[in-house]
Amino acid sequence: MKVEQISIFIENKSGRLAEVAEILANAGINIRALSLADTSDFGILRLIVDNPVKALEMLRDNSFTVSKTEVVGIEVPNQPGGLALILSILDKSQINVEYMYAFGERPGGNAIIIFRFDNIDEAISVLKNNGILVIACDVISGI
C-alpha cells in the first residue's frame, strides 16, 4: 500500500525544471501528481510517476539529485470534512503528517491526497482499521 515517491534537487534557475520535465517526456515517463517546495537558492520536486525506477535512472544519468521515499495516497471524501476526518484519526493515534499534498479527484468524486508521515507502517494500520481506504501502488500509477 506504500507509493513510490521521487524527490528531486533542482537549482532554482531558469529551465531546470523544465528540464526535468523533457527528460520524463523522453522517456514516455507520465507525472501522475507532483509538489514543489521551494527556497530562493534550491527547491525539491517530489514526483508521482507511472514509472519511477526509469525516472530515477533517466533523472540520475542527466545528473540530477535524487531520491527515492515512501509515501500513501489515501481517498478522502471530496465534501466539507473530509481531510479534516482523516487528520483527526492520525492525530488520536499521534501519528505525524510529515508533509501532504492533493493528487486529483477519482471517477468516483473523492479526492486522492498523497501523504508522507514519520510511522508510514502504522499510520497505514491506523487508517485501516478506521475504514479509510489506502490506495495501492498500481492502482495510483494507473490513474
Contents of the next structure:
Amino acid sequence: MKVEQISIFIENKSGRLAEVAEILANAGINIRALSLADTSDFGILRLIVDNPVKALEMLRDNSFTVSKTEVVGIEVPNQPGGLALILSILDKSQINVEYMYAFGERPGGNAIIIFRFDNIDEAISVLKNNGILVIACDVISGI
Amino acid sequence: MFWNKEVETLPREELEALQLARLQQVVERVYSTVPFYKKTLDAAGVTPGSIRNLADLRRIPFTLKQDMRDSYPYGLFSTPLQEIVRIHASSGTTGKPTVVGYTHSDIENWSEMMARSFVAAGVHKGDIVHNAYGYGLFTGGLGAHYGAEKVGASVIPMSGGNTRKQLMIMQDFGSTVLTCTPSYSLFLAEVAAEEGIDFKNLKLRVGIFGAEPWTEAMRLEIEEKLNLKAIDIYGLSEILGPGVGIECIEAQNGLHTWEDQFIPEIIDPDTCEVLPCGERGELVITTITKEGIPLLRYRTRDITRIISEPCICGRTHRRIERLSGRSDDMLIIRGVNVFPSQIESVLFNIKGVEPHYQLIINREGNLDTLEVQVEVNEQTFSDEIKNLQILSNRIRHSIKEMLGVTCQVRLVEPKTIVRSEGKAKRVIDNRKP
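Now that we've seen the form predicted on its own, could you pull up the form predicted in complex with its partner chain?
Whole complex next, starting from this chain.
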C-alpha cells in the first residue's frame, strides 16, 4: 500500500539538478514521478523511481544527502470534484496533508496523487473505509 | 608521569628565582646583540641592569609580529647565522613570513619541551606516534617529531595530506598516538567512515591536537569519533613551535606552560595593561632561554587566561585556559565581538549538526551581515521543508541568544565546505578591501 519515495537535498546552484538526473540515468533508473520544493537557498527533490534501493545507493555514493519516506498514492477520477472529495474525507477525519503532488493520467481517465501524511497508517485506513482506491507500490513504480 | 620531574614540580619560589635570573640574562643578551632591542629598550629607559625583579618585566616594550616582519628575514636573530642550525617560518598568509632560527641548544630545549609535553599527555617509550602535522617551514611536524623521538617513541613522519594513506598506515602500523590539527582529525574520521574503518579497531589511544583554537564540544566529538583521549597542545613558531604548553592527561583542563623557559603575561589587547591573574585577555610571552631569536614580551594575539590554582597532576608550572580565539581573529559584527569558536560551540550543542561550518561576512550598505553555512547530513535532513526551516531557525536563535548577533543560516550540501589538512579556514570576511 505504501510507496517508497526518495528525497534529495539540493543546494540552489546551477547544474545540481542535472547531476542528479545524470546519476540516475547512468544507473538505468527510471523516474516515475517527481516534485521539487524550493526555498531561496535549497530545494528538496522528491522522486518515485523504479528502483529506490539502487537510486539511494548511487546518490549516496555521489555525496548527496538523501532520505527515504513512505508516501501514499491514490487514484483520483480526472474530473471536477475528484480532488475535492478526497480532501474533504481527509479533513473530516482530521488528517493533515504534509505535502502532495499529482502526476499523469492513467488509461481510464484517472490521475494519480501522491500524499505525504504524518500518520500514514491512519490515513490509509480512513481512505479505504471511504472506498478510495489506494494504489499498490508496484503499480506506481511500474507505470 | 613526568619527563623531568624535578623541573616540572619545582616549587614556585625557586621557579621564579630561575625566571628572574634567566630574564636578566636574556635582556642583557638582546640589548648587546639585537639593534632593534637596543633601540626599543633605550627608548623605554630600560637598561639590562635595571631589571631587578619579575615585576620589572612590565617596563619592557612589547614585540609585535610587525616588528618581526620589519626585521625580515634575520634582523631579530641574536646569534650569527653560523650558529643557527635550523630555520622555520610562519605561513605568511598576511604578508612576508615571520622567520625564526634555532641554535643547537634551542633545538635541544625544544625537544625537551616536546618530550615533557608528550609525557604529560600520557605518551611513553613504545608508543607509535603518527605525526600528521605538516613538515617543512611550519614548526608542527619537526617539533613533534624531535620530541617524540626524545621520549623514545617510534615516529611515523606522515606530514599532512593523503588522507586515505594516513588511514591505511594507522591501521597497518598500529599507530597509538595521533598528532595533527583538531579539524584534520575530524576529517580523518569522516574519510574513515566512508571507507568503513572503525576507529574502535585501531590502536590509537591519545591524540595531541593544536595549531588552531577548538572547543570542549569539539573535543568530545573527536574523542567519540576517534576513540582516543584528545589532548590540547599550544605553541607558535615565534616562541618555539609546538610545546609552549600542553594539557596533562590527568586533568585535561588548562595547558601547563613551561615556565622555566617562558614568562607568560595576560594583557588587555586594547589598552595593553597587564591584567590581574585569572582575567582573560591576550597572552604575551617572553622567552628566557632561547639563543637564536629570543623575544621580549611577544604579543601572541591569542586570547586566554592564566590559571594559577594547583593542578592535580603535581606540576607547578601554571596553566593557561584553552584558547578562546585570537584577538586578530575576533570579528566585530555590528559592534559585537564574535570569535568563530563561540559560533562553533553553539553549533556543537545542536544535535545532528555537522562540525564543518563557515562564516561569511559581508557589508550591505552600512550594515554587516553574517551568514553561517552549515552542512546538512542524513540525520538533519528531512523531506519536509518546514523541518529544515525549523533547524535553521534553531541555529539562528541559538546564535542570537548566545552572542547577541543576528545571522542568516544557510544549509549547504554535505562536504561542500572545504576540508583543511592544516588549519581550518572558518571565516570569509568580504568587508576587507
